[in-house]
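Given next, in structure tokens, is a single chain: the form predicted in complex with the ligand.
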Amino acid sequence: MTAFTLDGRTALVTGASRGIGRAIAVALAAQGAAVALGGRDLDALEETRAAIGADNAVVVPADVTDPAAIREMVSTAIGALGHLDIVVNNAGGNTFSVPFDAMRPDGWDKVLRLNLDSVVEVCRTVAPHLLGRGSGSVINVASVSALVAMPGMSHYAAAKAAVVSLSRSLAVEWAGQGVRCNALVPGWVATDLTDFARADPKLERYLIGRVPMGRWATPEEIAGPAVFLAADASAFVTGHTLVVDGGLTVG
């Protein structure tokens, strides 16, 4: 079906070195897009590039917690690919769990910087380019943590909820100028980020026991919905929160 093709399109994917971002980059390229791969781990980014095919991918290293590095990443991506049609803000994650009353301010700030400020900064940087061209699809990867209570992870959940909210506001601000913006909300996905949960049978049972489909998602199962949001198949979809969670948040 042609509505899903990305022939001739270009994309920037942050956090493309592994996990969900890598799967999204590979899936966008499989539909025909040329892809700029963001991240910090150069070797892993080169592996993603090799998986796609060197002709259709370029590595644009950046730490997304550094606004200057983001500006460099975006301008290198535009320079290499000519322009950008699709921007996937995927880089993110969280490495610690702590009750809110014991949370140190610098811990809170660190998680907000990675999961929210980075998305704000990429959106701020690409906006003039996309709005100037009068087209584009921005996909912000949030989490089911944005939609349900996350005891011990109030920092991460608040950041992801803000990403969902930001995506809605940008969608409305940009709708008249041809640029779409949607939030993509994964449930529990088997990646490095969730290795700690698979290493703890009790925690894994708790998490997966609440998923009606009864299993972890694969990164590729998040990539298909990302292709939908990137392609003309979703031409009239903006400000949407696309939840891909095996039924977790409706159960």
Ligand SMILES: NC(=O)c1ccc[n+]([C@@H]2O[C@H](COP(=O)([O-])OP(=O)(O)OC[C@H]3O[C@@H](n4cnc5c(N)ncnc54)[C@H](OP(=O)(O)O)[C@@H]3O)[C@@H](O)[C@H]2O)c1
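So the form predicted in complex with the ligand is up there; where is the form predicted on its own?
Just this one chain is shown here; partners and other molecules are left out.
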């Protein structure tokens, strides 16, 4: 269907070196988009670029916890692609679980800086460009932890809940100027970022035991919904929280 094609479109995907970000970048390119690949691991970004094809992808390495690096990443992406139509804020993650009362402030701050502050800074940086063009789709990747109780991961859940809330507010602020903003909310996905959970039998049973489909998602199962939010198929969709969780939040 032409409503799902992205021929002539351009996209910036953060966290594109592996997992969900790589799958989204590859899927956008498969639909015709030229993609700027943001992330810290240059070698891994080059692997994503190779999976897409050098003619349709450009590597724009950046540490999204550094506002200056974000500004450089966006500027480089626009310079390389000419403009941006799609921005996917995917960079994020969490590598530890600890009760709230035992959490160190620096641990809390580190997780919010990666999962929330980076999204804020990317949105702040691309806003003048997208609003000036009068079009665009911003997709902020959150997590099902934003919608359910997450004992031991309150830091991550709080950050992702804020991403969902931010997406709604930006959608309303930007709608009249032609820019859409939606939150994409994956459930539990089998990537290297969830290795720590899958290596802990008790934690894995807790997480997957609540999923009606009874398994981890693959990154590719998140990429399809991202294409929908990027494409004209979702032209009248903004401020939406698209949950892709195997039934977790309704089970």
